[in-house]
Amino acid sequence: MSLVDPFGRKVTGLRIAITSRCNLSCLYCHHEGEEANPTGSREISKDEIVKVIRAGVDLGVKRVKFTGGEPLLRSDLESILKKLPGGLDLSLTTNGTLLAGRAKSLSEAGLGRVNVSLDSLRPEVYSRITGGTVEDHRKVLAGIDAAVEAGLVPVKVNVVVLKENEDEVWDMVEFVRGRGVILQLIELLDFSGRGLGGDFSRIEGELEGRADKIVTRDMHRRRKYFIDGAEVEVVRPIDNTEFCANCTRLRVTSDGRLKPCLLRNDNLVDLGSADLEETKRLIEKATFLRSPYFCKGQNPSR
């Protein structure tokens, strides 16, 4: 059985924020499209978690990628991917601070890949992106060594491209040739409307300039470029109807809602406390909601 929305995209994958709590305060970050939670509220569950992956599994799911806030705060999350079915793709985004202690527990648990947020090589720049400190850049360095070498490759290096550091895209190339990592520049989402983005239209055609090889993935058209033994991967969300029309997400919220689209809160299914059975029904409904965002000759939709 195979997940179709009204647009005719496959739903393939989910994304799950496991925690709304986070040790960084990036400048950019968007809470995975969460509005703000009043405290107190509830976090999703261990039970809720395996639940909607083994629904979604049901239903054709062969993707997940942990997210959050910082997913790497749930202590619990190695116990979680050992009760997951077997043969699906397990990945996690994390900003790194967390992860050269954990690395090889998760990798030992069913984790296959991980991203990890970079956003500059320079200790200070860091911190005025993060909010983090110079032990945290640290950390986050290693934490990218223990990845590779508990085999969670390949390793994405993210990093969104801000007037802090358009500076280091070249930099950061260096740092991850020869490594087995990839670089993956992000364009920002920026809706504070602070003037945050950096250029990324002549980061992309400097990266073409000097590209060995360029190729288009089908998720998204990402482009991917390799340079002389590095890979360079870009994500253009912004205005990109290719981006949404290409979108097989679909998103579970930190508080255990599903979220048809990372850009609306309108059209969210709480999942309650649904039964597997029940569950599944609440992830064909939500499937049925979702709507590009981004549409071809056309404002974006609310």
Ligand code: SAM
Contents of the next structure:
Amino acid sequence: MSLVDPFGRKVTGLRIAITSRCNLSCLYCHHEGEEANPTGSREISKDEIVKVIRAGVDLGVKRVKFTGGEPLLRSDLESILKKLPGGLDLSLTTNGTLLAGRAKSLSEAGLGRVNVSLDSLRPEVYSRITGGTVEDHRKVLAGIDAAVEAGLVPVKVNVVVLKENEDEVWDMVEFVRGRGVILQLIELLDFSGRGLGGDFSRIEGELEGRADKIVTRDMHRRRKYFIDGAEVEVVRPIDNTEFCANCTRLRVTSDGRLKPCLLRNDNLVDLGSADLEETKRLIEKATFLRSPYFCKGQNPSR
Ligand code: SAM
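Now that you have shown the form predicted alone, what about the form predicted in complex with ligand SAM?
All chains and molecules follow, beginning with the one already shown.
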């Protein structure tokens, strides 16, 4: 069984926001494209998460990423992981503040790898961007080390490139080289319209200039730069027709709706109280509603 949308794109991944609650307040946050629901008044339940993943697996889903809000605010993540079918690529994106104490139990429950958001190595800049404290910053650093130790690899450190942190990129490259983790530089989707983004083209030009090797991943056609033992991946979705053309994921919102695209909210499919078979039909329906937001000759689509 496989899921293919009307543009010929296969769906092989689910990205599930398991809560909209967060313990940080990043200046730039896109809230996974959800309309704000910071109190999480309706939060997808453990059984609903397991059901949508099982239904997805029956239809060819191979990868699941848990996100939020801050997914580690849910204490039932380990018990969710334990109920999932084997053989899946299970990963998590987290702000890392609660990771150090959970890395081992998450790994034992079946999580494969983590992405940890860390927008600055300087505690004061980190605080300005995320609203977190100096102590939170220390916990994130400890969380990265704990994740490596627990075997949640490859650990990726996510950095959204901002005016505030663009001068730190080469320090970040040193940071990841020393720890055996991957640096993932993300282009800002400027939902706030405040011009917070850094000069990504300049940075990518510098990466190109210093790279020993450059490879392109299938997923979103993301480029990876290898620089003297450090690995740097770039995520540039804006106006990127290749990014959308190679998108293989369907999203699930924190209130239990299928979301075909990060950037749209006019085509959500409510999972309601559907049983497993009905959930499969709803996943097929949401797949049919997928269309590339940035596509050649038409921008945005539909
Ligand atoms: N709290 C978790 C975390 O920090 O990873 C999960 C949710 S967060 C929304 C997931 C990822 O989206 C983070 O790596 C974050 O940096 C990224 N992100 C959030 N807002 C963004 C934006 N406006 N543009 C680009 N990336 C963004």
